[in-house]
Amino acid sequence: MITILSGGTGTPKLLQGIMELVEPEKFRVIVNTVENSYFSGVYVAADIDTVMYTLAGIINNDTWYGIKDDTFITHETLKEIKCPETLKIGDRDRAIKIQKTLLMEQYSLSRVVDIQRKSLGIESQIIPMSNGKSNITIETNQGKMDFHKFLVEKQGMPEVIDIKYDPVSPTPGLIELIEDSDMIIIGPSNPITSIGPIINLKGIYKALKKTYVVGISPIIADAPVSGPAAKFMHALGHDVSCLGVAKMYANFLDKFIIDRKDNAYKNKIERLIPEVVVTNTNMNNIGEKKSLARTTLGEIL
């Protein structure tokens, strides 16, 4: 079994490549939850929904958020009646979020996600990293703010001083899932706010050291492929480079994949991680996604 650790941007692109090579029942995805919150009365689990929509084949590939070809009648109507939303939520996307909100009155988040992925015809397991309420705080030069205020309302512009997230317990059985995996893939998602919260759950570090772990750098040529990873890494004292990411993951990685533009870092990273692979890590089309997936999976195929 292949287990993939994911946030909501780079890793779902990799999932599209993996889906071309691996039968759905042979891989599962553990997803970050620290950015989950309520908006417009509905529970928004952005990373989980992005992974779910990706595996269902309905993701909006232009935004990597929401459902392709969605309509926004509710959103526009709310704006017209002077009740604007912080997030632009599509109508079909909102329906799934409403269902999630209602189901969470009876069930845990992990049970709700399992119900929803089955209703969408997804055979791969999708597991939230925690059923607990997760909060992330971004300390900036404009004061403390939650993740969505920083990213959506402030457009990621404030200077970041520190990032903190409340400790939560891993979803029941998560440690065992990791230990029983043939391979763990740490996708190219934000190492601070997407992957970091997962690997810092109690017991996860120890479990990762017992398995074969492959990581993919989300940084190319000293810049993140997308999102505010650079600001977050800098704020916590990490080099904004594939080497900086390698140092964060070095204690449990067996293989690390970096982009050709970062070949100059290869020798330094090899002192930290047993195997370093240099390839194209950009995923601009399905061919590139499939190629990176094949490199990541290696001999397990």
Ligand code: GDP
Second form
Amino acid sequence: MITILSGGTGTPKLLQGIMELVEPEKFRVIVNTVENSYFSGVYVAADIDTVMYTLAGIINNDTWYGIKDDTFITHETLKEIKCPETLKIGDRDRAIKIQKTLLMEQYSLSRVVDIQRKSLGIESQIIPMSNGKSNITIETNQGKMDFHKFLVEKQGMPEVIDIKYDPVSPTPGLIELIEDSDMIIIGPSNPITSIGPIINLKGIYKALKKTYVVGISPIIADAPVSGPAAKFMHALGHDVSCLGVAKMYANFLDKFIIDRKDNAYKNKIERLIPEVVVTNTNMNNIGEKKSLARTTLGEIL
Ligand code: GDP
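Given the form predicted on its own, corresponding form predicted together with the ligand:
Now the full complex is given, and it begins with the chain already shown.
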């Protein structure tokens, strides 16, 4: 069994490649929940929905958020009645989020996600990292704010001083899922706000050390492909480079994949991680996604 740790943009791209090569029941995805929150009365589990829509083949590939070809009648109507919403939620996407909110009155998040992925015809398991209430605070030069205020309302512009998230418990059985895996993939996701929260859950670090773990750098040529990873890494004292990411994961990685633009870092990273592979890690089309997935999976294929 292959277990993939994911956020909501970089790793879902890789998942599209993995889906072409591995049977759905042979891999599962553990997803970050630290950015989950309520918007317009509905529970938004952004990274989970992105992974779910990716595996269902309905993701909006342009934004890595929401469902492709969705309509925005409710969103526009809310604006007209002077009740604008922070997130632009599509109509079909909202229906899924309403169902999630209603089911959560009765069941845990992990149970709800399992019900929803099955109803979308997804055979791979999707596991939220925690059923606990997530809360992330970004401390900036404009004061403390939650993740979405920083990213959506403030467009990621404020200077970041610190990032904190409340400790939550791992979803029951999560440690066992990691330990029972033939391979763990740490996808190319934000190391601070997507992967960090998963690996910092109690017991995960130890479990990862016992397993075969492959990581892919989300940083190419000293910059993230998209999103605020550079600001977050810098704020927490990490070098914004694949070497900086390697140092964060070095204790449990068996293999690390970096971009060919970063070949100059290979020797230094080899002192930290047993195997370093240099290849194209920029996933602009299905060919590149499949090729990176093949390199990641290696001999397990
Ligand atoms: P979020 O939850 O939306 O922030 O998404 P993730 O954490 O999953 O993804 C954000 C990270 O994905 C950023 O640090 C990007 O650099 C990385 N990323 C996005 N696309 C690519 C890509 O094509 N290749 C690589 N290597 N990283 C990528």
